[in-house]
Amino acid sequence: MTEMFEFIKECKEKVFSGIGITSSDVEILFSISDQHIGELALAANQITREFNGNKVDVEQLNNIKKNACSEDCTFCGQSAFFDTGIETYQLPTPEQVVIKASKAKNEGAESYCLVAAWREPSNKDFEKVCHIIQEINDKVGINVECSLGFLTIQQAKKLKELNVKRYNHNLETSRSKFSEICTTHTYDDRLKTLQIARSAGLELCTGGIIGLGETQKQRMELAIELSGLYPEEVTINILVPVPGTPLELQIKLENLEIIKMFSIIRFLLPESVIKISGGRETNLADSGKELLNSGANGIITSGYLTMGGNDSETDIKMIKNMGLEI
């Protein structure tokens, strides 16, 4: 017991010194028993405070195009391959988005992410999204982020010109698990999109979903892959099984495994925003409070792509009651 405590402390000191932990260290951290996860979480929290202070990054999403997507991601309620019965709609008007972006800003959100359910934007749709972004810039003044699927370098550069702060494109899971989750595109397609966004000067937001039936080793693979991308933000979702998808009967992930994942990512990426995303209200009894003391320093509030969530007032009250800052 003392030996593992000392190992966690040693890993923390490597992070503080700038050396960083090795893949061998990561493997040992993922193998620790439940009785040591509290110590791991405490060390991750200390790393968070040292590199990021007490600030929590609060974000709201706008699913600007909810419709039958051409990709067969097995967790997704928006895929055309599955009958999930969700409401669908096409791109809204800029005026409609501006109203929602203004509301998000007034409710304390630091960033506002525009998300569209498609493989990639057509030229016509991309122009519409660019117009929406310009209207938000002119009339709201909030950090705009985008998640629009695969991009060309020209599209990525245009988003940069429009002062889009970050581009989100999740890896979803580890390379070894990916073919079980999606067959209509590859893991390398996703990595290429992130490379395009980075080359255009956009900050990166990437992450994945845990609880897909992956092994602990596969979660470790994902964590290491993410750390090699040096993203400014990592977003970790916890699966909420959607009726009608192949994962509708997936067994819920243990909370200690969730804490372990967030904590180890903090060791790997001490300066990044690590954001608790979809599934926190459903999978966690405290809506993420414990994770905000275990390496996380960001949340998405007021709902997700196909499901609701806590309202911003509830989340901001939680953050302030913890002694943290917006």
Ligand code: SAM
The other form holds:
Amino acid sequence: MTEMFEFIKECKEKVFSGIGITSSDVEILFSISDQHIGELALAANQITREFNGNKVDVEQLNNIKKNACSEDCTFCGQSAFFDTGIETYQLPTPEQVVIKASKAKNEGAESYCLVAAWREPSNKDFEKVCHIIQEINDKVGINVECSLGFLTIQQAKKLKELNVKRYNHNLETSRSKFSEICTTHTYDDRLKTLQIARSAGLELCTGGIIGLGETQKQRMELAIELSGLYPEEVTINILVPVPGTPLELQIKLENLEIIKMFSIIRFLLPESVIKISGGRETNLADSGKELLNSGANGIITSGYLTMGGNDSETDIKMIKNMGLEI
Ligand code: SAM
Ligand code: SF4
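Condition change, the form predicted alone to the form predicted together with the ligand:
Everything in the complex follows now, all chains and molecules, and the chain you saw is the first one.
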């Protein structure tokens, strides 16, 4: 048995005992060499099964407002700063959303997330979104989640009143990297909305994108920052370089680096849903099977905000073939 194997085992025992791992443990875990990543992933999988069983959280998205966003996030194909050729559309009618939410429910989705490409909702748009949520509640009955950018406390309370289960707002990257990927708002702006959502009683879903050109240390900073928020769900995207954005030529992350990130987040947040989000099909040859045995226990199915993905039948078959459940 190697020293690193023993160290991973000690960290796992700390998690099982409820003590949790320290920042210096996290630093050592991030420093492990490729040859030990299999051991790390196995331990992360054992933690997942102990705290979450075999269940995989399956979610579908609806990009209710597309493109022409006022913000300059360098990875995002929906920013008005970049010419990406992505079509723009405004809010759909409640009837249109209800049809898609019912389909998602029939296909086995646990939750349905309404996402909007804007900095924050105007009062008028917020009212329209509330109406859409009410209609989904009345006619479909699926967990509704939202990702609507910055929120005021009044808006967050209104979402809570409407039974929105979880609010998504991503930190995207580490604090030290953030000003390189966005200049139109700050890291603290993002943290503030998460605090507002939490204080209104909404569950939190937060995460980021890996593969933006961040260092391993910056990935570690993001993991630690996320764990300090105790989110019910962590959502990790793997960059999909969008033609026309400043990151269109970004080099792909190594598979082992991706496994390392998911595994360590599981050590930090044993009870949370850890979702493989955008970039699952494009970056992972196996559509995420290995990650679902390395700490992850959630996926987004049936496509993303501006691009397609596996259909739900394919994904649900994959989950069942792995001996996991939805
Ligand atoms: N505008 C709101 C916001 O920024 O919070 C709503 C959600 S935003 C459209 C959805 C999320 O998709 C982003 O927070 C980011 O993590 C992810 N995302 C956007 N572009 C991506 C890309 N090219 N590759 C991977 N993930 C991406
Ligand atoms: Fe706008 Fe959100 Fe895209 Fe940033 S990530 S440009 S805020 S839609």
